[in-house]
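So this first bit is one chain, no partners, the form predicted on its own, shown in structure tokens.
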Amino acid sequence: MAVTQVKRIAISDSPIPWLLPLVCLLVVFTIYPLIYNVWLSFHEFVPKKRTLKFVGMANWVQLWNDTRFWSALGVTFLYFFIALVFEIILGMAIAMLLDAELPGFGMLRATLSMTLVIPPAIAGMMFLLMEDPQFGVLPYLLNTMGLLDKSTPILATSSLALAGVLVAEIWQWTPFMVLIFMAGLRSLPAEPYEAAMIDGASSFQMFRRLTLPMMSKVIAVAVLLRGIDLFRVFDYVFVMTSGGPGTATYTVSLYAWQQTFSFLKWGYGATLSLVSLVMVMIMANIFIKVFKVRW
């Protein structure tokens, strides 16, 4: 009887057969890990006994008083805002330059998207070599322009290390913004621009009064997607500087990884991860409400 009923559901118009695999994946890969992470944040691993010990709110109290965490959070926010600003400006500028049906522009657009298929760790390794003070191309170019002494190690100098990591981030992910902005530009109606040209509006006036307002929702979606990804930056920092020199490039994700896998503080690492998740959710929801982003 039960088998017959299951068969009826499978061949009917019921959404259950289609939603069940998705729900199972959601439970296994999202809900269960989240619940386990919350449970783990109230425990701590004891290496000598190879067991988890209940510590209550100790991990949360430690996080509140942890100066290294607050320093890493500051670096994460700085990285977040600088990368986002550069990617928005460069993405919009390049998208407007490539928004034309001229010979070779299709190849340029395809070439830009190639950076997105490179794993971030590989991109970080590429720029680690390019910024090497002895044979790197970037120190050579900066030295030629008189901006940097060739012997100055970019990634080993506190004031330059974060900028060195940001170069890799911006290089790889600006094309992502370009693709989103180009899709938005292609969807804009031509009539407002024709009317503005008849009225004698300049290119800058059309960009400020027509393009930006009509592109606001597209820009908001792009900022939301990149912002969530930027806040959890790990690959570039881990490969290029490992958080150094000192704590100049020490981000929250790197700190959580170090606490979990280097120091075997599983509970404290889980606490750091949960705080990051909560902060991202709060910021994302505030952004969605303020800019009225609709999916």
Contents of the next structure:
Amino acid sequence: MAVTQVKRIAISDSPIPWLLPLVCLLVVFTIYPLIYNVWLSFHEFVPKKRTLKFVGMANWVQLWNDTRFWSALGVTFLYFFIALVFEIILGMAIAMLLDAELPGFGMLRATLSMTLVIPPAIAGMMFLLMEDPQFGVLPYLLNTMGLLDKSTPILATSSLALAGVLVAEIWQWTPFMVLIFMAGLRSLPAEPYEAAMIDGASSFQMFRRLTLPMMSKVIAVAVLLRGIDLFRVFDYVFVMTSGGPGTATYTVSLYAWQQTFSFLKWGYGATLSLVSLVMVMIMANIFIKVFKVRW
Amino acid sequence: MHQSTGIRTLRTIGGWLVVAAFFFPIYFWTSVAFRNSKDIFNWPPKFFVFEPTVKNFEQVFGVSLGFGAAEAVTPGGGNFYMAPRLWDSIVVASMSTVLAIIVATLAAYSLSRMNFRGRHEFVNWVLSTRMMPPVAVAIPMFFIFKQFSLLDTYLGVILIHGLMNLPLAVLLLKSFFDDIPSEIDESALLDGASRWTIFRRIVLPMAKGGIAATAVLCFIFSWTEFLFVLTLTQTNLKTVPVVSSTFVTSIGTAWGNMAALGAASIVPAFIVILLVQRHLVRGLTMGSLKQ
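Same protein, the form predicted together with the partner chain this time rather than the form predicted on its own?
The complete assembly is shown below, putting the previous chain first.
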């Protein structure tokens, strides 16, 4: 009796049975796709014979010489940086504005966070309608303000298309930053501010010397989580522009997807997605190390 | 900090204006769902005044609300009644949530309570799986699903959505379990209770609220997911976001019907905000920030 008792505790105290289901599923979801992608990147689909053929380094050589890939990478980085800068600055400004107990502010904060649970594909369609050159709200407003000629189709003009997509992105995800920054602002201690007030510091000095440094961990987490999502942007470009006009909004994810499923270049698509994966991993891990983000 | 009445007034006005600007697209979209095409395609665009109609909803959902006959919209020639598609979304999102929660509560409990070598590295590994670009998973999954006849099946999409939500669920639940003092576990262990009994009888009931919040977030991430469903299904099932993209056809876009679908898909958004507002930040940051 006593022996089984001891044995039961010993067995149940091992983390293995608790973690096993998770490990099995994650291996299927991460390790397997990784290995499969590597394997696929050395092969190419032959549509006529409906088989895969070993092509050695051909996909990797093609990648190196593919101007379309380099342009997609450029677009991805541009999208990444512009969205991140806007979302951080706007998010911080709005968080500081709304971080007050004024009439109705609780409801305002709840309303703002609604954008986060709308499917991005549907938000993209929503902005597609609002940016339509014939009857859209956005061209109308820009036209009235004299910023843009009415007849300019935003999403079909190469210099404006990325901005047109970014409007949807920034609209949907700035509230994410607002919520996180607001949670950070709530947790700041009051004493340093009181001391600074007595010393006669200006509000800008307090923001620069107190708020920003104390918020650095919160900002790092927000940048990390949003950055991971930004680098693999797919939904908005797929529904709003399909990468066009030309290559103006082609991102790496979209390019990889199209190569695989539209052009049946399975091997090349896998190569592209692998490159995207490796880049996210490297950037995120450097970021985690540098900013000491911990879970 | 003390602020003068002037600043408070300015701040109130500023706050309302900013949120109104962010809310406008949601309002506009919903209003389009209630418009006739002449009010949708009008220039200058009509912001607030239009002739309301429920025709778009009747067409999309294939039901008559008593304001005229219901006809199915047929972009691309297919039957487009939406009710089955909403059902697809609900089945996929709820079943994948169940899967993620069962696997994640077990793992999160041991990560929160048991000290073993490599625990920190393990947590980092779980987090790193969240960094996989969906396209890097979707491509190999397409081929393995093809091999096991999982393409275009509920089981396939449920599995992939469950897997997709695992890192979030594990890290979030771990942070909720960490909040429950481990002294409770230890005294129960001394009394001879097994880990399993403690988990079932003590920790799970105490973490109910956190588990519910995690479940709601998993549900919404599955509800909004696009790329996997687009890639791994054909005709048997389609979730709402994927259907929305098929409304753009070579013969034009059925904007009114699209908007009706969009408006219907925003309903879960309202519910979620009501249910998990308190836990939303924690969920979105996977528990790395506690509120």
